[in-house]
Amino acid sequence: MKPVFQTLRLLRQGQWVNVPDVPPSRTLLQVLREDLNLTGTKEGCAGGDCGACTVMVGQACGDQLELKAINSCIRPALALDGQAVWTVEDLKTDEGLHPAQEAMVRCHGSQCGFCTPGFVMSLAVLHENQGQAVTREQAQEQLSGNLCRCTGYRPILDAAVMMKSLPVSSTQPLIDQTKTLSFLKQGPCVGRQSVNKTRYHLPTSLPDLLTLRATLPQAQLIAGATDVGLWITKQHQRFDEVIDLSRVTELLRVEDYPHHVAIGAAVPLAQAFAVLAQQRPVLTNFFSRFAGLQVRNAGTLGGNIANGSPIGDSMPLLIALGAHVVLMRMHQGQVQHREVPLEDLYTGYKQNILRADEVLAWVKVPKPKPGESLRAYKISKRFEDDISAVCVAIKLELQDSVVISASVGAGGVAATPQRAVQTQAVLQGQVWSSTLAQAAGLAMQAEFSPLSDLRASADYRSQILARLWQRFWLESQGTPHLDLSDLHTLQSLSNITQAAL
């Protein structure tokens, strides 16, 4: 007999979508495409890297309309359960394209045709959500999830900054906010039970996250599911229970305090990035390298942390900051709690000290310091969208050129990510100098003993822990670098070569 699983429901086009028997491990991909024959969005690397699958949700906040473009190749469907979804075959209306459909092809912007479906959608939500017109950075950065082979991304960006000077349809715009939120607002029974064994729960409450953490201590955690999608579809894992964090309203809260700022950890790695580099702005380039924008809209920063990595970006970084992370568990009736540094939350190769009744429920991250000197490093081949071979994060506070307090995280160096705590007793209490940051650097090569594999060798890597030392230091002292995300440098160096030639 077919096992019956829960029923999926979608805003598509102002109208509720049902979709019966969705099993807790079915893609939103599967469904668009296998149960409603939405074929135009493309599965390409089932694994979130090429962005052909991205699509447009929402979902009400407070009285606005919230619009994010993710991967559906990785993301559970019944992880949008009431929630709206665009693909691209619902931008067209009968007056015409959509503003990104119409700049795509006036500009070229699509050989292949692959990928292009993608990027229409990456491009939609850009003009949906962009009051003005599009600059080409911003439309860089709204890209940076989307992969193109044949046309090359030139005509593409000029398809973002011509959208808005396109004339605007007479009709409802794409999106009539009242209505969509009208609907989503009734939402559905969110968290409903299914009838068998297989169930995927959507708690929207911290209590009833952890009561049902300690019930199904078995069950599968997921928020963002851009690392457990990859189970699903790379591993053919397939799940009988899920407890999905992404709709708990305490987890979803940036609270900021005198001394330190919490962030849930179902909070959005966008959003908690956001508001990280608003307190230390030289964070900024360094975020927008984790992943693409569809990853850092869905992956959160508490499930990032958990998942333990050692090639997780966002842990040295935090474990340089001085972060703690609070482990909360419900046990007999009561919640419990414990506070404990990032870095020793991990015991070994994507292993904790959480108990398997316990979550990881927020990331405690201390202000900035006077006198604190920061950078992070990640050393990739490619510059966005890619995975660090090295990552490091070194904050040093100063007082008269003496460091009186050293802080360093690594990642990819390790079966964790680690504090580097030889180094650190190293540059305790020294004037900070050149000569200081080579023994620094050669401090961290004698901590760590990293491996060899596809994405760098063991001697590059320990050539780098001592060369980043050299960078911090030159920068330390007012020494510019070439940084690849600043388009303008890049034109400067583009007319240059072209001069030259």
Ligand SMILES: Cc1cc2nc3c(=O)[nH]c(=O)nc-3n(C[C@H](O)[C@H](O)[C@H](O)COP(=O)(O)OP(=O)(O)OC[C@H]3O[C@@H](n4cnc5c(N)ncnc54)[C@H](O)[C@@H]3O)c2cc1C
The other form holds:
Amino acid sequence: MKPVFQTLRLLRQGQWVNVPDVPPSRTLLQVLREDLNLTGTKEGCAGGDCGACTVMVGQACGDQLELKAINSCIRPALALDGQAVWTVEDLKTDEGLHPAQEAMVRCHGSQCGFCTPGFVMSLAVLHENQGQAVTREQAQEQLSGNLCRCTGYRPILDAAVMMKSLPVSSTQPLIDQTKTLSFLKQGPCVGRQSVNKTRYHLPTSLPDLLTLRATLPQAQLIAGATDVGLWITKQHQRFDEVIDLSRVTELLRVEDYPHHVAIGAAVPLAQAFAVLAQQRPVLTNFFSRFAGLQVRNAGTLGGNIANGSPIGDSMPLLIALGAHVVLMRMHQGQVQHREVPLEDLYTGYKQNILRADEVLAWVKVPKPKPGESLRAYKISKRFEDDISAVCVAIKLELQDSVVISASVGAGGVAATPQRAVQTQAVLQGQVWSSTLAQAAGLAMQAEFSPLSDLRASADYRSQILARLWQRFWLESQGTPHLDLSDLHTLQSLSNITQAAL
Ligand SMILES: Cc1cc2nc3c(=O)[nH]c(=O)nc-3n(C[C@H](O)[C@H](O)[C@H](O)COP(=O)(O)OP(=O)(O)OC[C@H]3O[C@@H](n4cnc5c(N)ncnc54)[C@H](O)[C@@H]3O)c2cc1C
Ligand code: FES
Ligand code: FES
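Beyond the form predicted alone, can we have the form predicted together with the ligand?
Starting with the chain above, the whole complex follows.
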């Protein structure tokens, strides 16, 4: 029997556009380029790395229009059903170029031009979202998922800073917020196909999600598709049926409790990280090193945890913070849940205890306690948009210089993210000193036997484990947080070097 595919509806330039017969695994980039002939959006890596395929998406979020940059190459098109999408073709008006484009022209921000539509879309999102002038640091953050191989970043960052000073056409704004919002709110998207024809399910409530999961355990579960999208583009997997949980209202919430915060599994990484960084500002830099902004806008904390990569970045941190996960399912018409410490979720390489009818629903993260000393270290070849060779998170609670509680998470050292149980035991009840930090480093080296791969050798990884304890000791003693990734630090270092010359 010929499969029945769904019609995708996108809001484009104030009008609903229908794309018939879209298979569940067709990407947004394929739809834009091949079905809608919008070839301004480019395919570079087809893996979420380069940002050439960046588009701006808009969804109604209460009475606000939320605009984000995402990679269209790894997002199933049907995930965007009923949402607004702007591509580089939409920026220019009769009155001239969009400030993001004009600034790129004036600053000579493009050479071969292949990456340029992606940069321009990331800049356009920044321009539309931000009222005031753009700083270089904000521009760098916004462009963290865009790579350019020939122009160099200086002129592009100049363009980002310049764009707010350029005139905007007042007669034809790129986004008519009110009109777009009202279209989106009446939008014809979710659940409009009859259930037996639907192959890409976008449930909007938790009971609906759990019921679908129970009745269709063979369907591919997707959240932001920043892992699953690569199975489509790189491994050529095709899914007959998909359950996409990115619209489940309950799972899009962050709930604040006296002793912990509960983050819904559909909350995008960027939002989850903002919540965690607000409680523990020391983590801000660590979070900005997770992929690029487009991936953090689409990917979820739940997806990172459920995917269970041994080099995933959030798990070592969440293990150190003592996070628990809540798993839910619909069983005989009743919602059931169970809660486990995060490290107990994993049973082997990318294997976990989730049953076929279960979903990971919540991540519960304890709030900071007085006396907490915390650091998370990601060791990778590039600052951003790169995968860890090793990731270590250390949380000590000290009372009168005695370690009353030690909690240590590690990634890149075994087949699953790990709690460093033996290392914690070495620290417990001891006076915090450089000797103890050294002992902890040696204990961690003894506890794990990392492998060699293309990112790092086993020996390098092992040495790093001890070195990070040395760094943690120095930082705990007030040595400035010397982080070469920090622009201000780089600036002051370069000033010191220049003064010395
Ligand atoms: C360019 C690029 C850079 C990246 N950089 C990093 C990085 O620096 N650090 C890092 O850790 N990761 C990185 N990743 C990996 C990825 O972005 C993260 O793992 C992300 O958090 C996955 O979330 P998602 O919502 O996109 O998951 P999806 O791709 O939608 O799903 C991933 C897996 O989890 C399952 N799943 C998702 N949600 C649930 C749920 N609620 N319950 C049960 N199962 C679920 C899916 O079935 C699937 O098996 C990168 C990816 C790309 C493309
Ligand atoms: S084509 Fe490279 S991120 Fe999409
Ligand atoms: S202009 Fe050529 S890759 Fe950026």
